[in-house]
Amino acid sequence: MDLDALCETATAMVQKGKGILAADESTGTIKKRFDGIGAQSTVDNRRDWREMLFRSEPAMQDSISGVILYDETLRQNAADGTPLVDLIRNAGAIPGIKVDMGAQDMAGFTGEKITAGLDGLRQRMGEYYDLGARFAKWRAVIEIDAARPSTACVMANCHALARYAAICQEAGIVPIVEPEVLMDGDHDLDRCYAVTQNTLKCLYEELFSQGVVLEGTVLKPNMVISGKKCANRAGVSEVAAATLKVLKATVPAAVPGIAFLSGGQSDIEATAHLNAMNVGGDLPWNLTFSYGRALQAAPLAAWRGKAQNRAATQAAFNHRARMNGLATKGEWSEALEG
């Protein structure tokens, strides 16, 4: 394990002004998104879509620090034969890889999930490193309602995140640890706060017990936010204040940065929340983004699976990347969206 290299990579991933593009949709998930714009989910279309993003200028150079890839994409070449990982590296960004095998039903706990993928992970990590990945991502799904999550669900998922993180660091790969408290449902801000606090406390206890070097990790949490069906959803300032409060109560200062997931928020909502947290805050960690839909929804709508829409697609991606880059510095305003 090269601790200096791990820490250097982790710090670069969360640098001010830049964030992470989550382009790690599984084949099934990206098919749903393509279905929504009337495009076929073929190998070539998936490659062309991601290649367009990776060739977008100036977004990739100015606003993107890293890209999370799916296994298929890590191995693909662009239409001209250039490996997609080289497009990312040539833009000055870091290639990463999603390594979990998805959330599965947790035995004995109806309605709760446990993430699979630890079996064989050490062997896969060696291959992923050789293919160019320098960070990885593992997502734990925490369902929330009046009764869930159970203590068993939180503990099992946090233990798996810690085991994954230790295996990553052994292979020279920075682990993104992603415990996502879902924003589905009608829960209020206070309920999300309580579950998020409990989850993050458990996570860092497990990371410590497994000997994970925190300086060589990145946290990818949910924001503390009302459920989508909540009758009185909290506003931007409330979300920002609650999220900062829970982070200060649970996340060690040794962690170099926090890259939020968007978790079903709209494009503007995710940007506004991130910006509010970065306005005037003297924090021990950099706060940035690791967005999928919040970066890709507008470009997808512009593309619609048609090659002639390439310029409009890249313009939409450049805009969303720039807006979120500004938000990492507290310099975004809704007026800029015009």
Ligand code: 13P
The other form holds:
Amino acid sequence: MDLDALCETATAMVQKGKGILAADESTGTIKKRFDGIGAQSTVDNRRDWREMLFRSEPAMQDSISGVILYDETLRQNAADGTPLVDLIRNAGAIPGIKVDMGAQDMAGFTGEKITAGLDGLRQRMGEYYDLGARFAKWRAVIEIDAARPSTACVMANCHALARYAAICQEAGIVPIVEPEVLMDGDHDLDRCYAVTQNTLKCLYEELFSQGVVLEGTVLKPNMVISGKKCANRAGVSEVAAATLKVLKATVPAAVPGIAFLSGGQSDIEATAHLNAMNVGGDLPWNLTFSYGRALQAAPLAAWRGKAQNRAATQAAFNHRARMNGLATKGEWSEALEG
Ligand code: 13P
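Would you mind giving the form predicted together with the ligand, to go alongside the form predicted alone above?
Then the entire complex follows, led off by the chain already shown.
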């Protein structure tokens, strides 16, 4: 394992002013996004959409440190034959790859999920490195309701995250470890806090016991936030304070950075929360974004599957990327959204 290279990549992924574009929707998920704008999910349309994002200037140069790709995209060429990976590298960003096989029903635990994809992962990893990936992502899903999550679900998912992370590091690939506590449901902020705290504690115990080098990892957590259907949703400063509190209680300072998922927050909510956490400064890790929907919703709505909307699409992406880049430094304000 080349530890220096791993740490260098992890540090670059979470550098101040930049964050990660999660463009790794599986074929099923991207179809849902395209259905929402009336576009067909063909191989060419998926290519055109992602190529447009990866060619967006100045977003890619100024605000994006890395891009998470789906297997299809890692192997795909732009319309002019340039590998999409090269578009990302030429912009100064790092290509990454989603390697999990999705959240599947967990045997014996109705309604809970365990992420699949460990079988054969060690063999796949070498090819991903050769194709240019320097980091990877694995997402575990933890759902909250009156009876869930079970201890078994949290433990099994954290165990799998640590096994994945160890396999990545062996191959010279930085693991993004993503234990996502979902914001679906009517639970309040305190309940999200408690579940997130348990999950992160369990995760770091597993990473430690399986010999994962924390300096060569990036954490991708949910924020501590009220459920979408909660009657009294917490405001921006409460979310920021609770999220910082749980991270300080659970995430070792050896971790170079934390890149949040957006998880169904609106674009501006996701930016405002990240900004509020970065206003105070003086944290042991850099806090940045690894957003999928909160970066892509606006450009998707501008595109609507039509080539003639390319300029508007790229303008929308440039704007959101810049806003989130500013939020990593605590320099965003709502006035800049105008
Ligand atoms: P969202 O920001 O849309 O939650 O996606 C991030 C991601 O990569 C989830 O795994």
